[in-house]
Partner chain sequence: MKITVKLYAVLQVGRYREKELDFPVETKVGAVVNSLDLPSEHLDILLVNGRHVDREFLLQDGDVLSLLPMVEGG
Amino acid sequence: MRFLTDNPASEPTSVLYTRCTVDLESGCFLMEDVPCRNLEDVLGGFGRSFQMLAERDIQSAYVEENPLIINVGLLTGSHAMTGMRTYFSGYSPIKQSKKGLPAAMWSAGSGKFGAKLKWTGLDELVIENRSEQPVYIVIRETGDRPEVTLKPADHLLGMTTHGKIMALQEQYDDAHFAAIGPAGENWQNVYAGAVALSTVNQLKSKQDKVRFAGRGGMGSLMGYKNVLAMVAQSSDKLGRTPEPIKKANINVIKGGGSARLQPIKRGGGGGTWAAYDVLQAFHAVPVNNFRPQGNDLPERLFRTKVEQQYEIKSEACYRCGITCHNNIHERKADGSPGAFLAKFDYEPLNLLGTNLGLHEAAQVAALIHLCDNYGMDAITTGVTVSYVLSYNQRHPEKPLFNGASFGDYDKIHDLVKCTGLGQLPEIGHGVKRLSESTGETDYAYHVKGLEIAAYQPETNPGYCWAIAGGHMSMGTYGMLAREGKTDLDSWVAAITRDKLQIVGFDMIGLCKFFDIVNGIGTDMVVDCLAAEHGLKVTREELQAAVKRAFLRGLTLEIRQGYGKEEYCLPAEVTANPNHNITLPDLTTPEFLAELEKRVWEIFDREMQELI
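May I have the structure for this one chain, in the form predicted alone?
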């Protein structure tokens, strides 16, 4: 980016970002320096890409006019800790309104691909149309301007995400990679393909320790365009960390929202895995398609139980001190780590484990590994499979597919494998479409067509207004269990003002663990922007930019046909309350009706003012 001002909030057009538009049909490239329209453009990520998507009239995700936008944030590749994020945006194959129109969507991932992309000199890549033949895209640092080229990718067809990345590493030194797997290649039958992003750990160890931009099917959109991978080749651009950023990084490690994510030996909870312990205290860990049974089955996947049999290595992203990764290895006879099995984060661990009636770490690790290598969103896959199991439990006389039931690992494994290979489009198209085809939608756990994460909707009515992944674009998932908030005023304020600030991290290039509680409108981020780019931005300006970006996302949803009746929790939540959950009930019809009334009063006014 080029800064001709130190005040991007009042002079955004004096900030220019470098964009390359690739026309896959003609093979032409357009490289240009684009002036920013507002602070959202300057920050980057979905704050910029959603403004571009709003200019398109897209009736179906799989049309040539639907672009795939790959960009970074202002602090991607910076000295600020967690500044590794890459964003993939487009109209989603999986998220769809009842009118049949696709929703604008983004997905974010870490790894080192984003930093390498930024260091080539490119801030944004826009992929238009589609290629007749499989290709991969190479972005190189070449001095004054980045160079972008297309390469034939037939040799990559059918490979796993890890296989593609390893094959490309043999050809390109000092590079990082983004790749789809078989799920994305089978885009017609799999709408939730993910994009795998290479990590330093992966390239050094040759173990498939990748990171993912998983939600919304951006890997399937990439597959539709016949782009199998991307290469970002550049030298590293980081030197000595400026003192203000060093102070911010220390604060990230020792304080705020990331402290509980630190390894247990440092006094933390050991990553997101710790959510098991927190939620199980209230029997609020999803079990058997989001129906907790009030028993201790979830405790079999507590970290303390798993580490009795397996080696758990706490590891981190490149240049990050949070060390939130929990990589599970077999244990050799001498007690040392053996073969790598999977990375245990709370969402895939639950949705491919406990919520399927599986409580053995080895079985869950195998399913996570399968989803990762096929390049398939674990949340969409796990929730859709759990619906199948719930349907079969209700209809033993005429079950779906192979008749899989909760806890039947072999049949569940078969469902996941066949889905990833494109052989079960009914599952690959997500739980909304599958439940509509069976006529039993009450226990299909999605909001607005996007499967929910592993937090009981009974504990999080904020899901309804999330504009992307429910726990990543509306930070209300811990308000009841962690904060004890039950009053209507707190929930209205959280949904319409405070907790939506979490989406700011999907603009600026930082991981949410930088400060998951407060968003990007903090002194730490202000100091980082000043030290890294010489910019004068206030907390209030950052917060206002995030709010505008969120409202644009909400406005885009409504433009794509969403009615307000679709901003609701799964019907089973209110129709059949689960009394095993020992938290206060926030999902009574009366509470939800008043919440909806007050939230929409605020959002309707603010969206009108924005327009």
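What I would like now is the form predicted in complex with its partner chain, since the data block earlier showed the form predicted alone; can you produce it?
Next up is only this chain, free of partner chains and other molecules.
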């Protein structure tokens, strides 16, 4: 990026970002320095990509006019801790309105690919049209301009995400990689393909310790375009960390902001896995397709139980002190870590474990591993499979597929495997379409066509207004369990003002764990921008930019045909309340109706003002 001003909020056009548009049909490249339109453009991520998507009239995800936009944020590749994010945006194959139009989506991932991409000098890559032959894209740092080339990728076809990254690593030094797996290659039959992003740890250890941009099927869109992988090759660019950023980084690690995520042996809380213990206190851990039973089954996947048998390595992305990856290894006879099994983050652990009736760590690890290697979103896959199991429980005489039931590991494994290989399009197309085909939609756990995260919808009416996945784009998932909030005023303020700020992290290039409670409108971020880029931005300007970007996302949903009746929780939540959950019941029809009315009053007005 080039900064011809130190005041990007009032002079955004004096900030230029470097964009390369690749036309896969013609093989032409257009490299340009693009002036920013507003602070959202400057920040980057979906704040910029959604403005481009809004300019297109896209009726189906798999059309040549649907671009795949890969970009970074203003602090990606910076000295600020967690500045590793890469964003993938496009119209989603999986998230679709009832009118049949695809929703705009983005997905974010860590690993080191984003930083390397930024260090090549490129801020954004726009992939237009599709290639006849499988290709991969190489972005290289050269003298003064990044260089982008297309390479044949036949030799990568059919490989797992990890396999592709390992193969490319042999060819490219000092590079990091983004790759799809068999799921993305089978884009016609798998709509929730993910993009794997390499980590330093993976390249060094040769173990498949990968990070993912999983949500919304951006890997399937990449597969449709016949782009199997990307290589970002550049030298590392970080020198001495400027003092203000050092201070912010120390604050992130020691100030309590991320303490919960750090390894237990360093005095941390052990990562997102701890959500199991907390939610179980309320019997709110999803079990058997989001129907907690009020028993202690979820406790079998508590960290304390798993570590009796397995070694848990706490690891991190490049230079990140948060160390949020919980990598599960077998334990050798001498007590040292053996083979790597899988990463245990809360979402995949639950949705491919307890929520499928599986309570053995090794079995859950095998399913997470499978999803990761096939490059398939664990949330969409887990939720769609749990629907199948629930359907089969209700129809033992005429079950779906192989008749798998809750807890039947072998059959569940078969379903996940066949889905990843594109052999079960009914599951690969996600739970909305599957439930519509069976005619039983009440217990299909999606909102607006995107499967929900591992937080019971009974505890989170905010899901309805999340614009890119339940927990990543609306931070209300802990409001009831954590804060005990049951009053309308708090929920309205959270949804329309405070908790939507979480999406700022999907613009600026940082992980949410940088400061999940406060978002990016903080002195810490202000100081980082000043020290890294010499920019003067206020907290208020950052918050306002995030709000505008969010509202644009909401506006775009409505333009893509979403009716307000689609902003609702899965019907089972109100039709058959689950009294095993010990939290106050927020999801009475009266509460939801009033919440809806008040939230839309605010959002309607604000969207109007934005237009």
